[in-house]
Each structure stands twice: as structure tokens, then as C-alpha cells.
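What follows is a single chain, given as C-alpha cells, in the form predicted on its own.
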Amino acid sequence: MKWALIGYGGMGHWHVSKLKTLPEIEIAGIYDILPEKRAQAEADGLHAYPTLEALLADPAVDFVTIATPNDFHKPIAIQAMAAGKHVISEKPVTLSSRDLQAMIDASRKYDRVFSVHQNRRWDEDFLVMKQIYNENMLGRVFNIESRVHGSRGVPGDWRNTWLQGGGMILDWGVHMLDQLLQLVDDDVISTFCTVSHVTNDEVDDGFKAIITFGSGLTAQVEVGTSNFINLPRWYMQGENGTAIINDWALNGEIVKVSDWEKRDAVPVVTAAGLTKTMAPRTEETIKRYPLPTVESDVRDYYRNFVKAIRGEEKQLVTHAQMMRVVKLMEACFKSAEENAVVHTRI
């Protein structure tokens, strides 16, 4: 199948680099609104369409990926589907659930496959935690914490403008909330979210969301861009143990109880007193395990999309999943604006 790219920026280059290695896909070319980006594409050995209309009018192009600023995703996606192209949008798929519904309606009207590039489902740190959760390694899980921390603020491009869909909820929150909803198969019943504006007044440069599921399981999702000491990437608590992943290099471990009967503890003495309650367990009552090994290939997203066009597989990233993530992001924005818990079944 022949593929074309709309938007030859950082993620656009990433898509090209991955698709060059897939024999089932041929790159037809790219379009970017900036002449210098089109010139760069030609220097890179790619065909550059002079206009978006020229790209969409090319009958050889089967499907496109939209890697533009977020506010252009909806109009370009609908225009492309109307032109007979199957469509992948970069994340976030669009800026509101109403806009997303219009995109879904267009995919049905024109009978085109439409999806969003949720590539972080293939991150190995997430897949390790998913395996730990699915295989019940910790017993009943009651709390999950997922964090991404940086120290450079919001990137100095369209991502720091509200009208173009900037901010960390839409930039990184979309990935982490999608991962969480893929991890926990349950309805979200409440959300409480706070946002930060340390380096940017127009959009959030960080946020913290406490999400509660119908089972009572809680999750904390956090993004920060002013963190010079990072907290763990993942922290999962179950009745029988705890799992931690410190970073994307997968440094971490699983610690589980081995003897519930031995509860005696050597008190911890602090400058102002002592505590047995918070004293660490002795080594003979716990066991430490390495994290499981999981391998992934993010190109499987495109392999699946091509097979979905051919009717050979169902989409891995479905319309219903896309809508849940957008609605959960909307709940985060509403909670932060009202400084209140948002009760909604998502």
C-alpha cells in the first residue's frame, strides 16, 4: 500500500524512518505547508507534493498520516477521508469529543479506516507493567502511579499555545491516560486534576490527576516539566507486593511478601522518636524479583492498520478507545478549571 505524510516535522521524520523499513508499505511522498520543509524532504530523497490538494488527488495514495499541529487534525482528516484516503492522525486525535465524533462520522460516511497513532502502547515499560497486572503477580492491585518528568518546560513551538492544542495534558497526558485505560479494564468513575503553570501561563506545563475506577482501584497520572529529580516512571501496589520501574531503561524490581506471619519489626529511631509501623520488613519475610522481559515492535501499529484496510484484522486503536481518552482528558481539564472532583462514567 502507498502512504503519504502530511506534516514533515519531528514526528513526521520519525514516521518516515519507521515506514522505510516496512516492505508492505511504499512511501508516496509528503506535504508540508512550509516550503523549506518540502525542500528538506526532497533533499532526503522523498517526493514533495506542492499542495495538500495535490497529495489528496493522487489516486496512488491509499492512506495518510497527519502529523501537523493539533488544531489541524480534524479538518485535514475529514478532507482526506472525503478524498478517499484512509487516515491516521497523530495524537491527540483532536481537541474535543465533539470534534472526534465528527471525524468518526466522516469515517463511516466515506467508509474509510480512521485511527490515532497511540504509539506509546508499544513502550516496553508499559508492557512490563501490563504483564505484571494481567498475570496477577502482586495479588489484587489497588493503586497505580504513572509519571513522566522533565526539566525543560514546554517546547517553544506551537505546543505552548492554547489555540493549537498545546500543554502537557494533550501532549503527554494523552499517552499516559491511554496506557492506563488499556491497563485497567474498568470504568472511570471520578477524576480530580490539578495543573501547573511554572514556565507557561497560556497552557499547562504539568498536571496531576487522581483517577478512581469502579472497582475502587486508584491511579495517579503525573506529568512535570520542572523536575530536576525524577520520581519513578511506574509504581504499582498490590496486596502481596509492589512493583517499580524507575525509568525508560527499565531499572526496577518486584518485591513481594514471603511470610505474612512474621510481623515483628525492629523499630526505626528518628531524631524525635521511633516507629514500628513504618519500619522496613526484614529480608527473610520478602522476596525480590527482576522485572519480566517484554519485547515490542512499534511498527506493528502500521502493520495492523494496513491489515485493517484490507479487512484482515480489526483496528488495534478503536474509535471507542479514542473517545474514552478524549473524554478523560476533558474531565481533567474540567476538574482543574473547577478545582473539584468530576464524577462521570467513562
Second form
2 protein chains.
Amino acid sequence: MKWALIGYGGMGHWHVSKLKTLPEIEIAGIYDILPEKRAQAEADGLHAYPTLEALLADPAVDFVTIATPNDFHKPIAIQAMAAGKHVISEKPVTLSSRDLQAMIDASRKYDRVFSVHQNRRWDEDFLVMKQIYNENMLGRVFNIESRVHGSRGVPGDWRNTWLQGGGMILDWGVHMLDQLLQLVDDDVISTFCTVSHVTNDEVDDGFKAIITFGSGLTAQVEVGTSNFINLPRWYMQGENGTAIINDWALNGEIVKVSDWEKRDAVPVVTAAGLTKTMAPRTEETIKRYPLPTVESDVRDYYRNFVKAIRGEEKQLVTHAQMMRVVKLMEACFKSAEENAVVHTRI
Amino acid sequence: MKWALIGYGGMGHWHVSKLKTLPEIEIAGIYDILPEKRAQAEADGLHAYPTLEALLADPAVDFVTIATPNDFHKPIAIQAMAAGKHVISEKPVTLSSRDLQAMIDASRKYDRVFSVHQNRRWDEDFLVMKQIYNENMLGRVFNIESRVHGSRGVPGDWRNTWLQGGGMILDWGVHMLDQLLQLVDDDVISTFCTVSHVTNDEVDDGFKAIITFGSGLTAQVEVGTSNFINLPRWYMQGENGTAIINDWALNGEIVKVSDWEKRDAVPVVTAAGLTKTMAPRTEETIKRYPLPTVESDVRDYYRNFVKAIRGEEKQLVTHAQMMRVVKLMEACFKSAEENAVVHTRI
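Since we've got the form predicted on its own here, give me the form predicted in complex with a further copy of the same chain too.
Full assembly next; the chain just shown is listed first.
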């Protein structure tokens, strides 16, 4: 299968580096709107098409990845599918459910495989939490918290402009909301979201969403770019225990109750009072477990996409999943805009 | 000044132990509805009144503390003020703003000093955060998070019944919401709250409230009783830095940016991607500070109350403050009940 890349920026380089290691995919070339990026690609040993039209007119190209600023995903994806190419869009797939529907319609009309690069389904931190959840290690899970914290504000390029789909809901939120929907197999019944504008007035430079599922399970998904101390990446509560992943290096643990009956409370005494309710458990009534380990190869995304083109597998990131994530992001924007709970079922 | 106690339970013992060390207050005695608790008081060297009426009829008693189950605060407080006693109620002062207004009205009618025991205004963790906030150590603060986590469920007495004012909003929430209102000198404009029922169907065994102030500052106040791993007690974000208090022992720190300009981003590489936005800052662009230290003596609450009776000081915990906290708790209950943002200005 022959592949071409549209947009030779940071993620474009990442795609090329990954695909160079996959023997089943051949790199036909790249296109970038900037001449200097095309020159850089040539210097990197890649063929650079002079125009987008030239790339799309090359009959050797089977599929393309679109790694442009977010507002160009939709028009280029539709143009590429009309030209007979299968299409992977970088995330967010586009800026609204209406635009996504137009892309899905094009995929049907031109009978092309169309998906979004939800690479962070292969992140180990997510896969560890998914395993804990799926194997019911904590008993019934009632709360999941997923946080990504940085302290650099919004990157100073198109990502800080509203028209081009900047801001953190569309940047990191799209990954974390997709992970959440992959984790919890249930309908979202309500969404509450606040956004921050600490370093940027035009787009959100952080957000906090409280999402409620039909079962009553709640989730908190949060991104911050003015956090000089990070809160843990993942926190999950089940009836019998809690799991935590503190950081990208997967430091963390699982703590489960081992003896419900033992009344071992030693009150916490502070300057102004005491509390038995909040007394920490003694070690003899709990058991600590290391986090499970997982295997992950993000190139499975591309392996699957190629097999989906050949009709050998269903695509892993489906249109329905893409639509749910976009609708959940829309619910977040609407909730923050109106300072209200959005009761759309998603 | 002569003091008597109504309700010789856990907090009752705590009040006695504190007041024994204050020379300006003499302990007249206690009353408890349970004969065995009155016997225990006698064994502890305290006078036990045979009835509540006997206690209230003792002209030597200047003021009382009510440390009964929550639903008895209101009737006993009004009865005590009618009998000429100044009154301290344990928290929550009562179960609704309507009931509190009746208590405040009684305080005016009988010209008695009436307050609630908001002892946790003297907790060092709170005072440290207040100092950081007041001295503007982090620049403009835009987010404050206050969490108390335990793993013992709701205590198995009246605290798990709705009619008696059980549940965590009324138990720990009342402290944390009072602390928040003491910290941020601004109106609350909206409240969103979810509650948990992991170990108890009748009352909340935990809650999470997102509170927005007029300035745009947001706060998250959270109590959990099924948390086998605790998240940090306090987390505060300003434009230039973040402060954290991890635990009751006041472990924590302040991290502030020292060099905004230096572009030191080393991308975080995970199994499935890389991120520059979330790259941690290198040590050369931040500066770490220890938490400030504070002095605290919770007995200042009683010292002030006695002076307020004498007209020498204004009472520290005012009726207006008490009413705001009760109204904020009511907004939390209403928000959780309706799964909606409550826009009452408080």
C-alpha cells in the first residue's frame, strides 16, 4: 500500500518516522503548503509533491494522512476521497458534528475508508486503566478521573486561534474523551464543563468536564496548561479499591481493602479538630498491588487501517466512535458557554 | 463565664478537653439524653444535669454548646436562647436556611450571642492556603481545589440517616465550604454538584462541587469516603505558580515560574505519541518554595465568643457567614438532585 502525507509539521514527521518501520506500507511522498517544508522533506529523502492536486492525482497513492491545522481536515479529506484516496485525518477529525457528517457522507459516496488518528488509544497509561476496569479489579467502578497537566499555555501557532480549531478541548480533550468512551461501555447522559482562559482569551487553555453515564458512573476529564505541579494522570475508584497512575512514567499503584470488618480507625488530629471518618486505613486492612503491565504498538493503528482498506478487518476507529467524541466535545463547549449541564444523550 | 455542654458524644468530649485549658471559662456541667453518657460524665469528674430543662434553668450557666445530632441543633438552640443562654451550635448549624433564619430571629429576639463552631477555620492546612492567597504568592488565583478523602464510608450512627442531617455535605462539606468562602472574598454565582452513594443510599457518602465566583475564579470542593488512595488536600493555581498540600501532615510545596521566556521544552514521549505542550518544565525555569508556616490556636474561637458576649469583640463566625454556607449547601443539594447548575447568587 502506498501512502502520502499532507502537512509536514510536527505530527507529519511523527507519521513518517512510524511508517518507515512498517514494511507493508510504502511512502510515496508528502505535500506541504509551505515551500520550505517541501524542501525540508526533499532533504529528508522524501518525494515532495509540488501541489496538493499533484499528490491526489498520483494513481500510485492508495491512502493519505492529513496532518494540517484542524480547519483544513474537512475540505482536504473530502477532496482526497473524491480523488479516490482512503483517508486518515489527524485529530480532531473536524470542528463540528455537522462537518463530520459531511466527511462520513463523502466516505460512503466515494466508498473510501475514512478514520481519525486516535493514537492515544495505544498509550500504556490508558491501556493499564482499561485492563483494571475490564478485569473488574476494583469492584464496580463509580468514578474515573483523567488529567493532563502542563505549564506552557497553548502553543503559540494556529492552536491558539478559534477559527482554526485551537484550544485544549480539541487538542488533548479529543484524546481523553475518546479514551473515556473506549473505557466505559455506556451512554453519556449529561455533561458539565468549565473552561479556563489564563493565557489565552480566544480559545480554552484548559477545561474540566464532569461526565455522567447512564449507570451513574461519573468521570472527570481535565486539561490544564497553567499547572506548575501536576495532579495524577489517572485516578479510578471502585467499591473495593482505588487505582492511580501518577505520571507519564506509569508510577502508580492499586490499593484494595482486604478486611472490611476490622475497626482500626486512629483518628486524625489536626490543629482544629479530629476526624475518625477520614482516618487513613492501617496497612493490615488494605493490600497494595503494582499496576498491571501492558503491551502496546501504536503502529497497529496503521496495520488495521491497511487491512480495513483490503476488507480484511473492520476499522478500529469507527465513524460512530468519531461522531460520539465530536458530540461530546460539542456538549463541553455548550456547557461552558451556557454554564449549564447539557443533557444530550451521547 | 460559665459554660455547659449539651450532648456528651465524640465532639462533646473534645469541647470539654479544650475548655478545661481555658482559665476564663468554667465548666458548669453537661447534659446528655442517654443516662449512660451522663454517668460517664460524672465518672469524668463533670456535673451531669438530670434534664435539659435543669441545665437551662441553672442561672449560673452563661452559654452552652450544642453537640447533639444535627436535627436537634435548631430546637435546642432556640430553647436555650429563650432561657437566656448564649449559644454555640456544632456544625452544621442546622439543615436549611429557613431553620437557620428562625435561629437568627431567636438570637435577635432574646438578644443572645449565637454562633456555629466552625473550628476548622483554625486548621493549619487552611491557614497556609489562606496566607498564600492573601499574600498573592501565586499571582492572580483562578482555581482552588479542596479535597478530603477517606475510605470508611459514612459513620454508622445518625450520620447515615437523612432525617437527622447525615451525609458528607453536611458533615465535612460544611467545613470546606466555609473555608472556601473565608478564602475568596467574592460572591458565588453558580454551583454544580454531584453526590455519591457507594456505601449508603439514604445520604451522600461523598460529593464533588464546582463553584464559580463572580470574578471567574472556580473552586472544586470534594469529599469522598471510598477513596483508598487520597488525592491532595489542597491545590491552588495562580497565573505564576501552583501550591499543593498533600496531606494532614502539611507535606507540600509551592512551584513558581522563574523564567517565562526560556523555551526548554523536552517533549514527553509515550507509547503512542509525543507532546511538547505537556512537557514538564526543567528545574532552571521554575523555583520551588516551602509552604509558609502558620500559628494556630483553635481555642481562639471560644476566647472570641466570650468576648462577644461581653461586647468586647464582634463574633468571628457571623450570622451572615453561617447563612451563606447553609445556602451554598442547599445549592449543592439542589444541583445534585436536578443534575443542573444552580445560578443562585450567594
